[in-house]
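The chain below stands alone, shown as structure tokens; this is the form predicted alone.
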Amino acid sequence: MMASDRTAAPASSGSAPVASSAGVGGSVGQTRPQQVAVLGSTGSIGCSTLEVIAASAGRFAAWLLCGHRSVGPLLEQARIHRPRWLVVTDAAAAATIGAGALPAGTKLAVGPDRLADLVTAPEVDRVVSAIVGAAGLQSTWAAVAAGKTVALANKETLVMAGPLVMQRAAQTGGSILPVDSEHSAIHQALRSGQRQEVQRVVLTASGGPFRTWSQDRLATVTPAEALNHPTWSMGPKITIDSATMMNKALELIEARWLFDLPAEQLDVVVHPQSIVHSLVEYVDGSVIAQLGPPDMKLPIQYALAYPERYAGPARRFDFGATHQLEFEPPDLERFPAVRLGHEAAARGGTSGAVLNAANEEVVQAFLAGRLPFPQIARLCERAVTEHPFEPEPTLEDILRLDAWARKEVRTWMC
């Protein structure tokens, strides 16, 4: 053990867990439950995947909770869920945490590099990452590099490094399953035929709260009128992206390299009530969509028990209730991330890890009133247009050009 770890007292019940006969999603035959590491277990998806847990009749079990400045949500979930570890990647708010805290059988870890360290342990089955941000890529390349099969949350690992992560997936015989509702509505509608019959994938977005507004009301938007969304609820970064369709970008660059496909097969379309989550168009037309009520519980227990399901605590679809399912085309004048987004998946190399860097900065500064709502994807626009193009980056040149995209637009907002 490292000087960074710390443990409330013997664990009662510590000894490693016996392998289990079930399968991936763990019922039949099963002897235990398949022990889960969260990462950023604070965060609305972090709060869901516990529920989840919570609700699989055994299924499963929060092996390790990681959360990074949040210490009071974290010890409350260690004391409901009892976790073999739980992680501070925050050294300073790791500190505050005093005697006596930790429930018993929970070992107190801190920093990044531990999290990454106890991701591959080998009692880990599968890993949640919803850490938001880059911050996420370290913990998740990890797990991915040693085999673990992934539920994956944190999108900016597949912008930044799409290419890197999938083939060191395939190198290890590890799985990346899709935690966003888009991506998990098209892993599951691209099981419908196969790969060479696919024409089209679309990507459904809300819109956010603004998708109806003009440019010069755009002009005034307020953190708080941005946070404002009208279907989802969702920590603040994620709801900044999805009022400026910055998430749609993202999500666009992830699914290139998710499934495999090439950005003209890519699309984007605005549906305000959120109930279809995706679409896959085939060859002869048909259209394959699923659909649900905006609740992230679904996909996450979709990516924890694949290829399995079971009842869960997702919310139904009410089919006693009327239902309108609209569907227009984004606006890209209003909403340029998209194109930007389309743009990043085609040209590939390091756009996509300037874009989420670039994005991440001016998303801060525009939460702390720095700047306007509109120029959020005009610096964005500006970082990736400017940077020094790596065409096959390394991991290295990927995290080299992260930092000088973080500079340079930190620079330009002075």
The other form holds:
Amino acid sequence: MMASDRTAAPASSGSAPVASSAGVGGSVGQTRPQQVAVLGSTGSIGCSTLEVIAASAGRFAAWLLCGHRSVGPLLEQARIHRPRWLVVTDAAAAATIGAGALPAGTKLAVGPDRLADLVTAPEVDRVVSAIVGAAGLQSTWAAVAAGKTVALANKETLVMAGPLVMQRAAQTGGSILPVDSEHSAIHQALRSGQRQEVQRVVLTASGGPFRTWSQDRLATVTPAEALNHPTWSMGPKITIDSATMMNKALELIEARWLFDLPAEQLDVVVHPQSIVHSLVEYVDGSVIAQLGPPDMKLPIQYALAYPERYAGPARRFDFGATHQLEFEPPDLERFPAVRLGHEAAARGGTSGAVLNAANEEVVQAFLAGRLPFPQIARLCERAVTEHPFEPEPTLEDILRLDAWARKEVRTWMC
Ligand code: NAD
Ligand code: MG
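In place of the form predicted alone, the structure of the form predicted together with nicotinamide-adenine-dinucleotide (NAD) is requested.
Starting with the chain above, the whole complex follows.
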């Protein structure tokens, strides 16, 4: 494999996010397991990652597990996976862990700074970045700065600081491999041609539970309705983002930086079955797609094992059944978040960080029953429009504007 190929496209074009370490060690018994740090191991992606590791026949082992507050499930994971380190980022939650609760050989570390330090340890071969929200940036940045190979679920890292993160990876020899199913599909489809042959990249979106709802009815959406996703089972934040289609906005920005594609080459199509995970159209009109049942274990395994493939635990496409695949353009009137994502991807700078921070705040308020559903996109748009835009922000600028957006949005909701 190509050690220098670490930006965002297929090996053939020299621009894919690619593992820069030496392979995954493939068959059992030939090499030691690759040591994996799983950040956000108690979440939806984290649990799926541990299933992939458990079913990897010794290819992978969990070296570090990290959760925020769910100490019980985290200790249970530690008993099963016997990691070297268990990290609890919330100090109060960590304080509830009694003496003797940890399995032999597992040490406890507390807080985000300790996590950012431990992901850089020489023992770590792969980092799965699956903390939700802006809280994932610090440890992901630390891993990239240490030249690690990062399987990235935490799209917020690229939404907030895409250019800086990709630049840092290029400097350190680190690699970013997408876990997001759309970006995993694009990564795979980009292996079909040369970079200059790409016409456009099309991200699929399920359309969420309210795809067919009228504008008036959208005003009545409750948190329980929004948490009921038709095709994917995910954590609460991304489930709400799927309902507003803000998830697609974040993914457009993620794709912009991960694959270094101009926003004009990025498109969204609604595909309610979530079987086609995204598509690349080439200049000759060929459209290359990646298909599979909606199961995150496949993109997780792809990111962990790249460039190898092996028979893993992900669900298989059933060719014995009749399937219908539908595609329709997104309705930007009812789902204005998609337009916001396009605009932020085109404008770059601090737009993504502000959009993300505002969205995190308003989603919390919506979940708490304090904000009507249509206001989510409206307040995000206001934050992006009103923020003091920086075209080439530093990490400090980004964190400052993240805090600015949260504070502003909170005052608008009072
Ligand atoms: P989740 O809510 O199920 O899990 C979040 C994890 O992050 C938990 O382990 C939690 O303990 C941890 N966490 C929460 N707050 C934290 C904090 N302040 N500091 C440290 N850790 C914290 O979320 P999820 O659905 O697994 O999503 C995780 C990430 O993966 C998100 O960025 C999401 O956008 C992305 N993603 C998820 C899916 C999916 O299918 N779930 C698909 C694509 C991308
Ligand atoms: Mg996705």
